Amino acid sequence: MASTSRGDSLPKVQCPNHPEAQLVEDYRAGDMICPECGLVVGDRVIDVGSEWRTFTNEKATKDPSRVGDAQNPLLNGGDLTTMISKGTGAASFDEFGNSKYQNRRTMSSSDRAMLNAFKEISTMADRINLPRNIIDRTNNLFKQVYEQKSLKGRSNDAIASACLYIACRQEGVPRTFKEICAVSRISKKEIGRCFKLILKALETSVDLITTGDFMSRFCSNLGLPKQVQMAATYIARKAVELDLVPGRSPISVAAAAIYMASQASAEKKTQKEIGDIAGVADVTIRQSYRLIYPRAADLFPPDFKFDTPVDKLPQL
């Protein structure tokens, strides 16, 4: 007889003779089978995924899904809806020309609003190549805010954009407001307002962003080698430790550090190239660069191989 071990969450089905064996699922019969001894550990296993069918006489462009997506736990109704397509034959219409089979509006307005927001979140995340765990956390944040009704008067798109910004910071892959603004239809100011309101409403917090959070991504997008990236990271960290850039944003400090490191190497990048990737203006990079330039000799790592000496770096 199969045994179940209760862990911290759900019961785990396992073979009584081989507890460590990875069970094999027979999707056709709905059985869970032990690969070591062949014991049927569980039967009548329900597949909650989409049901698919493909026949040779069907066009490849048709959607083979018959019963819709898997259940969505974020929606109140579990998203258990059925859509009836428009009829084409005579049997689909009554004597007055009306369709016999029509879709019933079973989805509530709140679920419909959340579903639209989830689609917008997924679209924004895809545009900036964010993984699935970021999308799931964003969806959960949006659901909490929407159910609390604490941000009445704010558009759902603005709330969704702010939730995406928060999720990125909580997952350790922060994005700038300008990056979120570029993939949404909301202004940077409105996203910032919603960001503060959501933190207050959910009583949550996010870690402070540092120069290291953006350095690898910025350098990778600029095509800079590993040595320059490590030097820029070292320069930015030393500049903060020596209190050379008080009041400057971590993004502008990171951009200035990348500019200094690239100018000292063979892979030189202009302020405009760095500004386009980092999302900061050229003048902002120059201002931060002027603050760290006087101590440039103390900022580079000891093992850095200079292509341009420190005293030859641009003074701006």
Given for the second form:
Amino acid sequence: MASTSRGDSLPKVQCPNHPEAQLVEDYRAGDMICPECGLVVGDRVIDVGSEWRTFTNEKATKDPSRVGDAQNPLLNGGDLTTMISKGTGAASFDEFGNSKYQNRRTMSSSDRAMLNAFKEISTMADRINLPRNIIDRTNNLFKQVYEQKSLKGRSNDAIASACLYIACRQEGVPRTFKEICAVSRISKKEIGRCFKLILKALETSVDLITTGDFMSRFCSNLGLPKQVQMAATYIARKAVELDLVPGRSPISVAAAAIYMASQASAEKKTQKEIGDIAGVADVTIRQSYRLIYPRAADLFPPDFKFDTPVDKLPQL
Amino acid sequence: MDEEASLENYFDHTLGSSDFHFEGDLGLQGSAPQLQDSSFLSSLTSREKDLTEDLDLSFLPDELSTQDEPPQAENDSRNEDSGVYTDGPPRDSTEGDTDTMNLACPLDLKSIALQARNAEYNPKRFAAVIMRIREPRTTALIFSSGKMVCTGAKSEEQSRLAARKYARVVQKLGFPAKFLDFKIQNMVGSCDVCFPIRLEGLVLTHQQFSSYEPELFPGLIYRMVKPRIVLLIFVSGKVVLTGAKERAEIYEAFENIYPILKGFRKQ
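Could you drop in the structure for the form predicted together with its partner chain? We only have the form predicted on its own so far.
Shown next: the complete complex, the earlier chain at its head.
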């Protein structure tokens, strides 16, 4: 609606005095105005503004909007079906208290499962505050998997959780499997299986996780200042570069790095706290910490301010 | 057991028809040999089902199986004869064979479980008798149709011998058991390339074959197309190969992977 260049199919309205001028649309009044002389050239353009002003908290239950929800054509196949909604007022109920006109039939029976899954995805993503782009990506992935039908036997919730995991990875902000488990009813094992199946079905791959992907989240959840977070990121990166922790999961290395950085700063966190946030056992942190402890002096960034010097770091 | 020696003679005299049919699958697709005694490598079989809950076998990855819930043993007692040479690729050691065979007579599992030693039978959990023998150390699943799955042997000959011993045991218990359709279904091998490996590099270049998820499993799962073998490659340089029907497939797969791994050696 906003574009003024509709191509050559429509007769172009022009200002009679200034044929070269690009007309400006005033959508409130439904006019097209010449910017040079101010002549109203075309009128009765369809007004796309809202019909009436709505204020918050003003009888919020009665939404007089007549257009309903925004359409989601990419995902639902763009159906324009309507359905009978629940009645309001006394007349819509018959003598037993049941509502008349109960016809709220399945609007799209084939996509009902998909809509359910979208709702579930939305709920899960909401629990961990994921932004809209990840949710959209997850929905797209789910739609692709669902249409392919190669994973038809699997529980839709499992596929939805796995799609959520993949979407987070693809957007560059990976969540650990345990974090996804925390918001889903599916076990980590099942999510992991579905994850691998989906990657094979969609013939995509994802980047390997690195320690830095999780630093900002874990550190903020622990309430560590930015300096400590930067130090922990540096420590973890250096530890992987120097190959001090071969074969260890990046999450465990990240947790150990956070432990070391926090113990060297004023904000000391226990292994248990870090383990709770990161989803790793505190023995795992201990193991990884033991591996990086000998080279602790090399791992810290050069400009780090030590509250506890390196030789006084706890030795576990 | 001391009966074994006498059973040997008994067997040789009585079991006349031992046709060794090597072809044909037995259709024992659903059974899952998962055993505590055998090394974890030998329990990486091509068909699995969750046998016993107390075996927490979730340590190893699932895709080695064709079924949904493969149990994997965490038991580290592998007698691995890796034969490591300091210069040059070391030999594998065949770790485990799984085979199936047909006893060709319907069996009463309850009586077998009651009479035989080292047999367990829990029909609510699994519909087969789980029998173990000590020499060669193997475990067998014996089904009421007469079909049997035997796992845990260290070589093809041992696997065959073990299967015959089980047939003997069943025969001693009074069933007219025969030894038909012995077929090796899966072979597992392990080896050590003696240098650390950069798994991240390998997964980058061989994306379509590799799957490396440190959160799920510490090893890289490489699915070789020809021969169709699955390899578990670890940072330490240890490699596990499974899914082979023949010994030669394992060797071929190792010959294929070795130059690739050399390219990703950690300096």
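Note that the coordinates shown come from a computational prediction; the quantities given were computed from them, not determined experimentally. Numbering follows the first chain given and starts at 1. Here the rigid core means the biggest group of C-alpha atoms that line up within 1.5 Å when the two forms are laid on top of each other.
Once the rigid core is used as the reference frame, the Cα position of Pro19 differs between these two forms by 2 Å or more.
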